[in-house]
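Shown next as structure tokens: one chain only, the form predicted on its own.
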Amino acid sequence: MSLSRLAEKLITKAHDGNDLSRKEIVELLSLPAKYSSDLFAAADKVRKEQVGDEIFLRGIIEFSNYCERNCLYCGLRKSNSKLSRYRMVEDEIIATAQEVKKSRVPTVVLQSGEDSFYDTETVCRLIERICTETDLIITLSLGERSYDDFKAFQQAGANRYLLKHETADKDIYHYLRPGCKWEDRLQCLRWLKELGFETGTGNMVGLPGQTLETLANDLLVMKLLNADMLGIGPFIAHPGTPLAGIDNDDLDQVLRVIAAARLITRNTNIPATTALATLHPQGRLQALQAGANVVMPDFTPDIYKNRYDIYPGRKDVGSAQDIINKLEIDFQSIGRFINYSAGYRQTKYH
């Protein structure tokens, strides 16, 4: 079979919603660059059919940059002694959630390093106050917790939880995250689904040692988990970490994985991450044209924003409302618009 015929066959099969084997996913991801536009167009069409032209917003509050993990690539790693650490107090977090509410963004994402300073009781109190004082949809991104913690968070009023599996290659995972177990990560994701959270996972593209087979396995993990949200972004090593200096500028490969995720999972919510803008000024817009449908503006107060230093070159600067106003113009340029509703995964909740 000619390469052009193979490309057409694979993209058509994926577009039509037929299951792809691991081998076929690898073939899809390995097509020459000249076929990328066809892949992106197919994913964009499925995005339009499944979730429409709306772009949903989630307002992030990065409330602590302390972390008890020592991941080899992340600027928040506990061994990074050069990082100026901070923890927002409860009233600061609530006041920032009020700013999210004022901006009409319906969902707040409470995100931090894995910081047990915020124990179960504290997190539950925050959730209850946000529910009572703002009525926002609450997404948590706090890392691995126990089943009982997850259950308590849900009972307090949390709706969603983000926990990237990072990579489906256990050896790479254990290397990148010393002391962590891939199986524990997957168990947390299963618990979240079991408890009824709208559950997000995702991976990094461009990891050292990663292969197309690994990326195919990542996509199959997302599908098997029936994840509702998929965070897919580039691997970017912080200069203050052991993996500093490893370059990754392959935006096309990240976009291919986003497009494949849309084709394989159909109606999931897929963010166009801010990390994409570090690879290309239009990286986020390109992701929105390759299957993504969510953007997450950063509401973290300016005194803390630059200190949540996960990776270098973060692009969202200025007030959250200014960022949203600019996003709205950008979205209009590609024929898309903001929907200020909750944006749950459609077939599951409607």
Ligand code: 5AD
Second form
Amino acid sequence: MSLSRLAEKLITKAHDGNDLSRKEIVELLSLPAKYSSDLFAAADKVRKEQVGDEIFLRGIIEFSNYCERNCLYCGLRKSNSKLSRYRMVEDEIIATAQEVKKSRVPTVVLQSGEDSFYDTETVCRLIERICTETDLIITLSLGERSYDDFKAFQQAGANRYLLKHETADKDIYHYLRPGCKWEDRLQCLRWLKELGFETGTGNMVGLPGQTLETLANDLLVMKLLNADMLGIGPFIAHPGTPLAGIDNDDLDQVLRVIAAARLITRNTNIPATTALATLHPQGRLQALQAGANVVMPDFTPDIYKNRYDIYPGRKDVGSAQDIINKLEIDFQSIGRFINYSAGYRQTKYH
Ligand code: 5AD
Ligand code: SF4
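Given the form predicted on its own above, I would also like to look at the protein as it appears in the form predicted together with ligand 5AD.
Below: every chain and molecule of the assembly, starting with the one above.
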């Protein structure tokens, strides 16, 4: 079969909602760059049919950059002694949540490194206060916790949880996350789904050792877990980590994984990640035209923002309201607009 015939066959099959085998996903991702625009157009169409033209916002608060883990790729890793660490106190976090509310963003994402300083009781108190003082929808992104913790967080009022599986290749996972087990990560994700959290997972694209088979497996993990939200972003090397100097500027590859994710998972919420905006000035808008439908503006107070240094060159520094105003103009330029409602996973559009 000619390449253009294969491209058309695969893209049409995925567009129509048929399951793709692992081999077919690999073939889809390995199509030469000249077919990318067809793939993005198909994903954009499915995005429109399934979740509409609206872009949903989530306000992030990165409340602690302490982390007990030592992931080889991440600037927050415990061994990065150059990083100036901070922890926001409860009242500061609540005041920031009020800012999110003031911007009409309906949901807040509380994100941190794996920091047991914020124990079960502290996190629950925070959730309860945000519920009563702001009535924002609460998403947590605190890393791996016990089943009992997840349950307590949910009872306190949290609705959503983000925990990227990072990579479906167990060997790469174990190499990049010393002391962590891939199975434990998956167990956490299954617990979250079982407890009824809207659950987000996702991966990094461009990790050393990763192949197209790995990326196909990433997409199958997302599908098999029935994850509700998918965070797909480029790996960006941080100079203060063991992976310093590993180049990754393949924006097209990240966009292809996003497009494939939209085609395979249909009605999920897929953010155009900040990491994409960091890789390329148009990265975010391109993602929004290749399947993505969510943007997550960063509300972390400016005094801390630069210190949440996961990878270098993070964009979007400045007041959150300024960022949203700029985003609104960008969205209009591609015929899209912000929807200020909670943006639950849509089982059916309209
Ligand atoms: N490049 C891109 N994303 C990264 N993350 C951590 N380090 C990097 C990096 N160097 C992402 C991971 C993790 C979250 C904390 O940030 O996917 O889930
Ligand atoms: Fe910590 Fe997460 Fe960074 Fe790993 S990826 S070092 S767990 S913040």
